[in-house]
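One chain is shown next in structure tokens, namely the form predicted on its own.
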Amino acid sequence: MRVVIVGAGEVGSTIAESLAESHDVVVVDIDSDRVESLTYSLDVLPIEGDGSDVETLEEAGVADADMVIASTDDDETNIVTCGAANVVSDAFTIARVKSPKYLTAWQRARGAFGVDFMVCSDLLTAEAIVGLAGLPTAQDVDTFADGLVQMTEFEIPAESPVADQTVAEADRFDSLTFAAIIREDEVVIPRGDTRLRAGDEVVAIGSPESIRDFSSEIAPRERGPEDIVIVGGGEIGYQTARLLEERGFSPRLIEQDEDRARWLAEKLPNTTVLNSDATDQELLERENVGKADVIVAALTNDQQNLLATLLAKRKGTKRAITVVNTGDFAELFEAVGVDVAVSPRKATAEEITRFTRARRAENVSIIEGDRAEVLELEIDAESVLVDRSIRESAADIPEGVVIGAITRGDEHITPRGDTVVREGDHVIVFVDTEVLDEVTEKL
């Protein structure tokens, strides 16, 4: 596949590398510098010159592109540019957009603009946030199957019950699947007599019920969260809290800005908006900011961020979950008292990245920066699986695939050696990356 990619910032960067291991790609980006920077790592054919103009499109061959992804940090400048690369090529267009005014126009329309699919960096956020607020202890969460089934990577801490009990011993849930176990930098897959140990990371995948049981089984103590304190009511604050209201939550988001506060209060009935400074320390201790379970910091400065995070930590708080907009800077802050760090940038390329891989796969969640995947399949005729028993068609998966979870219309089924798979099911995978190409060929 021939890929133009349009802004070489992170996003498009990430992108790439990605990518360019396997397709021909094209980086265009105005910037000389980055476009020169990528070539000494990457595998890629840069150019110079603006993305949204033609010409350079031109020169960068669209017309024989297969897939234009427009990634730079401007809304605008990626809507124009998957329009002129809708004028002169039939390649498929995907634009990168921050706000989801531009997501909503194009849902009504699809195809509108010239963009034939849209990533919405600040929804997305938003959507990580609030599925890792309401699960203690997990890194990350995907859904597959219309909702029915989850994929969660659980961190095991060291006084959880479950840390040093054997997988059988843990798994007392009848529609959940331990997938793999990643353990320092090892991906493990796990057997019955595979102990767990505090520090690792378990992939987890089965209906939200049973995730949730889990959740609680290796927190007992920490109860789902009540009390959520936003910090910052930018677009992802905003989000955020929004669709924190939609599940039931009732969250506080502090804001400085006081225009900002009056339409967040106008715009979020069940939000307590506070008109302050985050990194006021009267203010957290007149809030009781430190009793809250979980505080979100979703300012657009990483610093401001951090240190609203570590000040809320010290007065209590039990979980703090952190946006990070310059990706290097995730492990860093997990690593000085972060729970987790979210990057928009990172979610979205990752977004974007699985969306080029889905042509294969009705959904893709990468796991740990693309040493495995979750891949949703729809099983045809072809498929080795089919009409079989899965022991029965064990011996053509290779090693380094685990069988998470089987829907049937809307029916989830736990997969067991005895378990049929029939013709239009839906399989949710655990796929090593070094045999995805075998995998996907297979099943």
Given for the second form:
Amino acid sequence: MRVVIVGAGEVGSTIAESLAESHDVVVVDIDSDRVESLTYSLDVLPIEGDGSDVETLEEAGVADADMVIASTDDDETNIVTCGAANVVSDAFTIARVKSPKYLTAWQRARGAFGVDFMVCSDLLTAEAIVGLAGLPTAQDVDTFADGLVQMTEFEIPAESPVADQTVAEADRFDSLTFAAIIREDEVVIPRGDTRLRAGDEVVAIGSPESIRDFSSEIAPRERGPEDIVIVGGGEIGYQTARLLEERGFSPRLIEQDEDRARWLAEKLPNTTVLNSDATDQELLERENVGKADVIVAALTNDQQNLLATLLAKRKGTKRAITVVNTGDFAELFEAVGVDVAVSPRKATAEEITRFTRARRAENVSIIEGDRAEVLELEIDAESVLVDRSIRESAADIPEGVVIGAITRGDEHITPRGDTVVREGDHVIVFVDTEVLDEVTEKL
Amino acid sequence: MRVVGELRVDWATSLSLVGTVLKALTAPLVGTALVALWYREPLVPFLATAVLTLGAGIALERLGRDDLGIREGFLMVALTWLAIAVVGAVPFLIAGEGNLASPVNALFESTSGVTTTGATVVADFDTHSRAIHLWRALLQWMGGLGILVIAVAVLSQLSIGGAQLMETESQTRDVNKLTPSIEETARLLGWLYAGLTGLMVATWLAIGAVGLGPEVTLYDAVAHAFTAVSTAGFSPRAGSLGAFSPAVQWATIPFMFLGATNFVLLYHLTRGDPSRLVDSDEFRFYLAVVLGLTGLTAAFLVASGEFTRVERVARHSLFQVVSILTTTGYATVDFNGWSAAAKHMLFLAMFSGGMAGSTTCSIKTLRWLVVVKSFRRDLFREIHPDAIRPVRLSGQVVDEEVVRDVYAYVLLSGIVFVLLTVFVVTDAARAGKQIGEFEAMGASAATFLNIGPAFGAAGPYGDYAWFPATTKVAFIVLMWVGRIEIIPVLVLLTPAFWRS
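Same protein, different condition: the form predicted on its own was shown, now please give the form predicted in complex with the partner chain.
Now the full complex is given, and it begins with the chain already shown.
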């Protein structure tokens, strides 16, 4: 597949990196230094120029491209790039936007602006934050089959009652499957007698209810959060508050700019908007931020986000989810006390990469960088699974694969040995990256 | 400082527009004359007035007009109400019957009619012809929504400033335009108003036809429909609604209630969309206030042993609360005799009023709701001093400016009410008459808030003829102020209004 990526920033580079191995990748950027530095690290064809310019796109060979990904930091440029690419090629176009307003228009009429797929980073980030905020100890959350199935990565805390139990002991939920355990960079496919240890990350696939139950099983002292404080009322902060309101929460939101705070207060009926500085210790005292269950730091400045988070944690806030705009800081943040660092750029890159792969599958979730994936596949007549019980087809499925959930229409089926898979079923499978190609071919 | 010669208000335009409205008044006058003809009663009061009005209207129109500015809009609204009140008094004077024969009384009655107050100087109801009673009712019907609709429709035909008038009329910006064209909106509201009136006539006649209200005539049905839907309250019967059967009384309650419900919401209801009404914070508040006050009144009535039968307690307390709260002012019983507690409930109800954007007067539930919500916000901000929390009505953010306006309005109303009460007490003493504090407060509220009946001599079966002429003149002015709402009047009184 020939892929033209416009914009070689963090998002563009990350996508280029994950596609370069198996595809022909052309990267277009207006900044010659960025393009050049990319050529040293990756096997891609660099083009210097303005991606929204048809001539530049033609130079990049867009006429023969299968896919054009517009991933610059500027929404309008990305949309225009897709429109321009549409004029001179039949390539599938993907646009990255930050502002949800473009997404809203695009969702009304898919294909609007000449964009075939649109990824909204701010909304994506807010969705990720809201997913994580609702589940204590969760590191990553994704949904499949129109929300019937959830995939979650949980970290098992030291004091958890589940620590040192075997999988068979811990698994008391009907519609939940332990797909994998990630233990010190190693992916372990669990058996009934596999023992869970503190610090393990467990990939669980199941119905949203069972995931929630399991979450409280892992950390019984942490009931679902009630009091959520958001710091920063930019687009991510606003969208996070809005989505939390939709889920019935009444969060508090701290925004320093008075006009913006007023705007937010008018837009968010169930949010208490505080017009103040989140690093003001007196405010944290006065507003009892230490008693909050979750603090979400969504300022545009990483350093301030870290400061606000650490201050709140010091006051006693149980859990901190922090937006980190420079993806490389994510690990550092998590090392110094942030519970989950969410990078909008990484999330966007992952979503786009996921989409390029998802053209084989319905939906994809990438686990731990690139170690494994969770795929949603629709079963056709050629699948090795069709009309056989899982036990029967086990021999044809490679090692490193776990069938996590099956949905038939609106029904959620928990896969057990004697479950028979039918044509048209959706299966959600955990797949080790090493056997990915083999699995997608067979299933 | 001399301001003469610097006046920027275009009197000619305002007066010329008043002339147009006066010309339109000829139609109801001629209509009433036809009714008089039917009953073989004197035609002169109406025909003579019609000729005078037409002449005055044409003369004023000749002043010529320019574009209508915001000042001319204010002035025109204020003058229109005055002009109609004056014209309305002429048939009473010409007919020269009973208490209405004196100029002050005639003007009082007419102003009370056109401002939909319903305070009357009529003591002996039988001395007046049916046509005169109908004219009283018709004045109220026109005053309810009619004047707004007539004026807007007339003005929009002249393609000037209808929207400005609409804004002046509804200080709280609650009259949402239903259509992009103001003329179309006015027509829709007019039809709704007429439809509601027609429905009430039909309801009364139906009750009469099935034998539940044998005393109902077509005349009664029409006269009461005019004054119920306009939440005004004149009745051609001395006994007001007490002259009718319980079934008729029950059936009248919903019409007073609907008359005081926001017409824009009612319009959506007629379009089969009840959600707008149900989702309206103000409507729910209005309903809650009505039910709450009714419940308390009923409890006090039971406690004082006023009524023993459940139906009577329910009917009289609900009817009286709805009647007073919506600023209609009908009575089914003489609530003067009720216990102090029950009477005070009615006194409280006077200050509520119905929903904004309806025919009601008084403070209106919209303003009270804004006050309650902004007060709650202030309490919240005591605990969270950094919080920004807009006041919302049905999910919509209320402008801080509007919140301030509402506070100003409520405060000013309170001040005017107190000053008027003081005036009523002193003026009565000056004239050598006795009036109790509560009666004086009741009469002040009942006129200034456009309700009608009060307590004591001005009670539901009493009249206002008793008051000294000076007090009646004060009432006339304050009924006018209450109807066009204080702020436009104050605007008219500010020097800045008159300067460039």
